[in-house]
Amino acid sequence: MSVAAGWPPPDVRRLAGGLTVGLVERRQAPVVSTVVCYRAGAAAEPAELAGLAHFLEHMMFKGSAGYGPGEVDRVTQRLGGYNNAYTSHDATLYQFSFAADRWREALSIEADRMAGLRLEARQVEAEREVILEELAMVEDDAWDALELAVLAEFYGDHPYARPVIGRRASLRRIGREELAHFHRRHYRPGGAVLVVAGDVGEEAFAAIEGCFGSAESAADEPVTGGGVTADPAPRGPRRRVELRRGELARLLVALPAPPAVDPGYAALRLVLTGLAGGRSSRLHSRLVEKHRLCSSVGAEIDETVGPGVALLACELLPGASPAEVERRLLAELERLAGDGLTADEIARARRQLVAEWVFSRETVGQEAMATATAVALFEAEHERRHLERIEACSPGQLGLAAAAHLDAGGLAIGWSLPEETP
């Protein structure tokens, strides 16, 4: 039997105001999960106010109508829970986790900060440093300056290509006016999902509707994920990068993916992982093991609304060739898009996929942000479909993922290299 037969469907139901419900029963231990996903990342912002998403991420948490600045934190280490956020270019998300017994806080929080945040100038200026000094640790970070670079490369004009995080000089133009106005525009009922997880069943929306059933979405229906498309980014000539910091030698090359709801996403996702996904792995085997010239080889794939990106990251060891280790790496693209993968490559990758979708939800918290972002950006059955497919991908199916996006032509080269190297 199939493992996605196993994982029902959430109950996914929208209120008055427009504010979508998605409800996960798990009965397992005595935990509630509650996340809130907008559908306005970085994509949605202005290219000259890069980073506003991630500075409104921060601002949620730093004063609204009902909880004063840092009380949203204080509430939830008092109750002995969790909380946490995350923006990315399609969708910002808020979590809390809490006993059984006390979740209904975090559905207090999360409409009191969706209708009155409150923006002090004050608090806008300290976080402002706040952000800055982690911007700062990023480009201090040779393998995230790294991957910055590259992903600006690839995306070009696209929205993808901006940080998330944004640049100075786009975060020193971001005042309260700016914040104020992405908020009113995304943060409103009809652009945003809420998903409840874990000890709970059809009570849970009679608590919500208690706390959002007044709720009304703004005139103007938000803009969802900045207006991008699952059009497949244009291909241009093969691109360079090369950065100068750290100690060793670093590449990571990007290659064309496909949008997450594209079927072919998962017959990709299970190419990678016979590529470079683990010890098992041809690139592992390859250039760790047998040639001795890397410490370590990888694979991961963007889950996107718009056209997405697959990134291969190799680290060097001490003395070795970054010329041998491109040739020979780009040689391994080349003879996957014509061979394919073997059988015993394809159980294995199924298997290692299989294995990660399953404990990527072993808490109710992991499951409630799946969920969320699912129901978000793409439909309510898109975990379990996307399982599915991981499961029934046949190897002509494979071989077709392989051809199309390992098109060593249509990729962007980054190379992180130390100061001395040649």
Contents of the next structure:
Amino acid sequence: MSVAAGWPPPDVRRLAGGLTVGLVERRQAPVVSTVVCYRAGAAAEPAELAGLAHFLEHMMFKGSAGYGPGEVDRVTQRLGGYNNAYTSHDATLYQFSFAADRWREALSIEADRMAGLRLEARQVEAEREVILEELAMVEDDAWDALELAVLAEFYGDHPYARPVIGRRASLRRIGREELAHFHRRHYRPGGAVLVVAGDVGEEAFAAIEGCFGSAESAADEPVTGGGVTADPAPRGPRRRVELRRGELARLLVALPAPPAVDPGYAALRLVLTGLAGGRSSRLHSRLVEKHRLCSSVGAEIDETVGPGVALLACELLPGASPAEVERRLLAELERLAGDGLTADEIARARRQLVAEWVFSRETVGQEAMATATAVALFEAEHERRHLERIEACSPGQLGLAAAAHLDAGGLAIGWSLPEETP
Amino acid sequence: MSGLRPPAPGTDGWPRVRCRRVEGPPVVAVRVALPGGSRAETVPGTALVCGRALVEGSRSRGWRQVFREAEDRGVELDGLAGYEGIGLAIDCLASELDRALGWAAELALEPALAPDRIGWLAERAAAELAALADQPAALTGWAFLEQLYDPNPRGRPLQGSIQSLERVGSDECREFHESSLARGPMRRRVESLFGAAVERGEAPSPPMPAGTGERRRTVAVGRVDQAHLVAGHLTVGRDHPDLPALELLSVILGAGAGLSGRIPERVRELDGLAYVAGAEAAAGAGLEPGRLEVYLATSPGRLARAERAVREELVRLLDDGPSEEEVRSARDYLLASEPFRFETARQWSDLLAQAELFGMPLDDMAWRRARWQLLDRTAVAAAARRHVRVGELRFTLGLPAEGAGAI
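Alongside the form predicted alone that was just displayed, please also present the structure of the form predicted in complex with the partner chain.
Below is the whole assembly, all chains and molecules, this chain first.
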């Protein structure tokens, strides 16, 4: 029986006003987490206004009809909760977690700023300066800077090439009007999913109806993201990017990956786990333990609506040869693309991912985030289906995934090298 | 396997075991904590290397076998080290409970600490230092800790230094592990997890924090855009009666929810000077004193303005004290956010291990609530006056390379 059987699917309904609502009842602790996910992220913004979606995310805390600037945080604190927000290329998410006896405040805040965001000019100007500082922080971080450069190279003309945070020039072009337009267009009940998870039951729907029932756009069609479709990942000649900074060499390799709804996505995750997930993985065994070239290696793959990307990261030991690391890593990719994983490796990767799936749902906050993303961007059953695919993937499917995604054709290779490296 | 048998209740010579059933996903989290940590090491970096080496093989299994068997079952293994203890963490699905307990005993009591693994861990720790040296916030933070705590171990990275790591070998780790196992309580009220050696004496006391004496220091953080500022001074340790009041004060200053608190509201929300800004009144309070610590990152051209804002906010706090509303809000926050600290098996196991290691009833809900419940504005204002001393502030500035030393 699948481990997913222990996780009942969310109860998903669409309210008359167009808002999609998901309820996940989990009574492990007296807490409730809410997540509103708007199907509009960086890919939905005009290229010349890169950073608009993320800018708006900041402004959602800077004043609405019923909550003054900064008041959302003060209310959250007074009630003993926490809040967070996150922008990706596909979506923007807002989360609150409160004790179960006061979680409805989150609904009041979300309904208020969906319908009545203020966007005062003075607040916009102050927040622009904050975001420019955030951008400087990202650019100062060796790994973040390398990732921005590699993704830009990997995606080329695709909207996913744009940095979510934006660029200095584009951030200076964004004003109150642009923010208001984006908000009007995308922050509507029909473009949003609200998930409530935790120590709460059926009564949540009535509470939500009470807060959002009068929201406009009853005739809304569901709003989709910014025209990103589940195209295959970009292919083409191998590309390279090189940064010079710091004292240590870092390698980041971007590989084409399928969108998250593609059946091959789970297979590629298994392949990547065998390649770089844990101390027994191939890259760790060879680059860290056997040849002692790297202090750490890792792999990750995002869940995207459009063409995906898998990232392999290696942090080199001082004095290790970048050329040798790159050669050995590419050789491992080629070997894996040709021969696939062994039966032992597949079994291990499967068990690791199943455990990881459970670990990543320990808190109701995690559950709410995962469910909101799934309902908004994929399907309500996405998380369970993904786990079931991991549990059921055949060696043949893994072989196909390895062959399709690890060949060197679609790679982008990025290096961050110490300034004095020849 | 080690041949260990479960402890008989109350028997000396066996570990103290805390266990709790946690509702929710079928996850088991096991933690083993041995008192000592870097405050008990003579060669800097020993505790870190020894803690990590606990999961690198045992007398009966090599490191490859340990990790392969763990990963074959989806079990996550980590060796841990801190200033006051070393240990290990095992996270797994509930079906692996028995195996996880057996492994915890095997690895904590009979680690291999093999020379080649110790050498390799030390080399990787040195590489970590090099990697962290590329991070301006880490460089600035290290300099600040040294400014406050030197020559105490809290004044240096857990890794020690590249030079000290060259002196960390298998013999040093073996001795460190044995003394950690044998060590008695770190506080009178505590029996260590491994109670065998309660009578064999406490951990050696490290030198008291004295600080470098500099009021202001600058450190070059490379060719980057942002400058980093850390300001503060030592305050109180974990057992000081004013600590709960300073925890409330931390929330008032900026350690609470979102961007609330005086420092982030002033520096970020009002003046737009920084993306990251926060403050605590007793950061890292342990056996050694914690510290008032304000941190922010901003453009070099705005640094002087940001520093002025920090000083003004601290002066205002002392002149006017916190408001009734601030104290009530901070207290409500600490009390109402308690359920989030006890949601998962992993949180509980961390907490129970700390409760044993520190000798505090951290898992006693009534005790936890009582620490904050009776504090009012007068008590918090008095604690602020006793422990926030603007005239004694120390500043560390991490400056982009060309600007270092210019301020």
